[in-house]
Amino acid sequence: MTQNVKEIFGNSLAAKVRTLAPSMTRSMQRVAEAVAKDPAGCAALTVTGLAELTGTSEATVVRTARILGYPGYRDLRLALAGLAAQQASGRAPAITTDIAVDDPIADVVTKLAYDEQQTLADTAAGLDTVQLAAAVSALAGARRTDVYGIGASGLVAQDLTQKLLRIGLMAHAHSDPHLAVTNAVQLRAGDVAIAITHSGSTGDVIEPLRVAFEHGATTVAITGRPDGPVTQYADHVLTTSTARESELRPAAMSSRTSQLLVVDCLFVGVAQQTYDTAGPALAASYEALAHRHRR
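Can you show the single chain from that sequence in the form predicted in complex with the DNA?
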């Protein structure tokens, strides 16, 4: 069936719930779900009330609040009240985003566009700017940068690499796990290694990051699972948002959108910091391409 209207509305909490759901236990998920579905209603409840509503205990409610990033239930409740107020003032968009097999193509376009917009909003809301800034600084000062990504994430890795090269940085994208590890051995302090993996548990990508990490390079993970294995070798973790996925809309689609936004942010951040060299470099590369275009 269709999802709850309230969730459709840019509710970054819902996104957070999706991202963190995997690291929650069953009862916690029940609580998180209730909260995501009806922020206003839950804001009116005390810990005890919410515990009863979800058939769990106060302790579980508090634990859930912690997972969601609040110091305790009290703060979650305040945030909920805020969210509720925002929702109440905002108009509810009428689109259901699930794509059906028999949807006319025009609907597909609308839904996909809407969905990706949503993903962008969620990602932007959930991105830790402190981590981002740290990653940017590392990149800007790096002697060399290696980027690991496989499959769909591999394209994102290449995208980042292309951009960094354009502003004069030494960057390589690796999609061959063996070569990636071989190269990772060369990295040392001052270099940067970036792993891109939605699941956070792609061995082929974690391995080179681990090697880079152990050789003293600054490591960055771009992942949808901030608690996944990949993060244990990452100095900085950039979280991408996890969108609902359905049969016709594989996770790869929105995770890619999300990853690309993060990558763009990295790029622009680095370009800002190295503007003296990045500016001219960008202009030069643009110039160099001009003659490849037919007039």
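Next block, the form predicted alone, ref. the form predicted in complex with the DNA:
We keep it simple here and write out only the one chain, dropping partners and molecules.
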């Protein structure tokens, strides 16, 4: 595989940069991109040096550090030094995972597996657990849950609803935009509506979430764009990793991995909170399936 020492995916800093970059100013993006691409080089720079390198100001460097979750540039610099040490030790392999048309199938497997791992790690690193816990609590006590998704996101919506159904909760997945809206008008306080859209701008998903929001349901957005239009109607936003696209691996394919992780986190959290009923329900479903296979 082609080696590229500046391309690192398996760390929380890179995940934050990819997730937050769309909401940054262009000058802040230059700073964020610089530290993500060359953590070792940037760790050796003073705040003035990094500002000069990126053609920005010291104030912009400090603001970027804070948006990335660090109290100041000194703390960001320490994190960069730690990441550089990981790279030097070989614990953070730097490889490119773009798949070429003439790649051997063994390389395809290796690249896909690596990229899936990094997508999961990035999503876990950037997931707001406070928002996640609030969404879990709403789901656990919901009278009814509607989940909206189109295309690949629709498959993820179906995955979540079938999980919730298996622990005795009322849940429906909607991929037809007309049915989604007509069902959304039936929701009220105590119900939950979840929109799954990687781009954050899928109109057929945003519209039923808006209707559910206006009717008082608790709303959740699972999206790769925390600044996307869908979030204006979401009480809770769960951010997935920004997908790395290629000609042979479109966003719909790569984003699904991170969406499924968030869905699994939601389900396990709900099962924990409702274990007194969820446990027996799961056992009953397992027994029913086992009985079917024995026939």
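Take the two forms, superpose them, and find the largest set of C-alpha atoms that agree within 1.5 Å; that set is the rigid core. Numbering follows the first chain given and starts at 1. Predicted, not measured: the structure shown is a model, and the values here were computed from it.
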{"property": "Large Cα shift (2 Å or above) at residue 232 between the two forms, core-fitted", "result": "no"}
{"property": "Core fit, then residue 24 C-alpha moves 2 Å or more between the two forms", "result": "yes"}
